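There is one chain below, alone, in structure tokens, taken in the form predicted alone.
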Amino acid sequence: MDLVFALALNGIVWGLIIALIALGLSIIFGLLDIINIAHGDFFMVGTVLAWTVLQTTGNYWLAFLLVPIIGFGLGLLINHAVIQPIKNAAALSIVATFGLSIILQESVRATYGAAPNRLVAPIQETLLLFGIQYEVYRIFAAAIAIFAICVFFGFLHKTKLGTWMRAVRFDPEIATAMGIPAHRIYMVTFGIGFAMAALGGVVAAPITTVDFQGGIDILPFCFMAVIIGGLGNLEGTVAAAVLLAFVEGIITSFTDPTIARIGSLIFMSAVLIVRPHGIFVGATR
């Protein structure tokens, strides 16, 4: 029992990862209708960042605030070179991002090589929860998710920038003739979505391995979670990360990983038949 208590709770504290992930990838593909094929090699970016911040200074809390600058830039770097030449073409979107993938995942490997690399944790305590020895650490990195995740909310709904993004989304010729500079938002986007996987990269950084193929297992389920949660629909996204990885926990307690996930496919499939659009249908306004 205390097992199985142990796999959920970590399902959740993945989950929320997850959805701080995730919702990079739906903010994208929401406002550029880009299918961003390296999504989940900008988390990996965002490990590796992290585990150089560690080596270089020696102090991983800086981590946190450096990785997501940077991951910004190179987002907003990506976008001027990558995604704008393309804008408006989803197939040669699928074709640009998975060459930009391979990129990016060969780029590492030839500056840090092969190996997976493993960090320690900046906490190192235990708590005694439910019975059960639980790291400290993974209680703080679901703090952090929660906290992004809000701030994010925060800034979407609160701030003028976000108010132009989500014009953009509903309407991009109204909000371009009310005088929002569309161009701009398009690139303020995908650096936001960047930085946001980053981020994601530094919080999983010493609960999983820093290797340049960490993003492989992470794109399917941010694609799982945006499209059980309904495309466009923020908090469906954030909602059903949470409840694949909670699910997989539960299962994984009793089976092999590999078939929590197929259960997780076969979930994804049974609601594209049932709700094509989605458990949450509807999109953040």
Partner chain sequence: MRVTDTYKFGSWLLVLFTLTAPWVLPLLVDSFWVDIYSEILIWSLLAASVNLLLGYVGLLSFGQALFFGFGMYGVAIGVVKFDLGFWSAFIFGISLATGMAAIAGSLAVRLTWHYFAIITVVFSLIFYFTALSWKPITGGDDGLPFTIPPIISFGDYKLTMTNANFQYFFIVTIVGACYWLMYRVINSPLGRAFVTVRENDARAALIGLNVYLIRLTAFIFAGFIAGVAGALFALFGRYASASYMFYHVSGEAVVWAIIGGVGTLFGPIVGTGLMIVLREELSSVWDHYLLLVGVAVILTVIFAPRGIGGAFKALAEKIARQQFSRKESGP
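Could you present the same protein in the form predicted together with its partner chain, rather than the form predicted alone shown above?
Below: the lone chain, stripped of partners and molecules.
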């Protein structure tokens, strides 16, 4: 029973981190109409950057600040070099971002190396939680993820830029006609998307391994959250991510984690075919 509880808790923590990353994927998909196969690698780059910050400065906390900023910059760069040039060939965006994924993984392998590393969490304490010893860092990670998600929603609803983003998503032509600089919005969106995935990397690095292939597992999970939650339904994405990870966590305590993953994927296919707008009723936008 303790194990079930711990795995369920782990699931929720992971779900929140995935939600953070998947939100980035969702806004990129929603605004730019681009399937970003490289999104898992954005996360991976985040973990590697976090590792690098720790190695060079010895202070992991700095990574929480620095890595999202670097990620934002990388996002702008990639948007300029890859995404904008293929905007007119959106059908092939999936191919271009596949190429991007290869480049990111291979660059990391060339610089950081092929061997996976484990990071020591900046908080080592454990806490007695409902009868089990639970790592405090995981709770902290969940808190950071929640905080970042809240900041993101606040940004989207309370700032001018966020409102513009929603307007462009709703109808790019009308938005442009109203004088919203759609081009700049795309740029910022991609930057934010990368930054969120990278922040997810920083948060997750101490509880996973830092590896150039670390994004490969994350990517399907993010897509599941985005699709099951409903494309463009950002609250749905968050809910779906947490729910999925929670259920997978519980199933994992009974059987092979792969079986849990297969179950989620089948569920996702059913959602795609039967309810392509996600499982949350009445959610439009």
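Positions refer to the first chain, counted from 1. Small disclaimer: the values here were computed from a predicted structure and weren't measured. Rigid core here is just the name for the largest C-alpha set that superposes within 1.5 Å across the two forms.
Q: Taking the rigid core as the reference frame, tell me whether residue 262 has a CA displacement of 2 angstroms or more between the two forms.
A: Where the cores coincide, residue 262 shows only a C-alpha shift between the two forms that is less than 2 Å.
Q: After fitting the rigid core, is the C-alpha of residue 272 off by 2 Å or more between the two forms?
A: Residue 272 C-alpha, core-superposed: shift of 2 Å or more.
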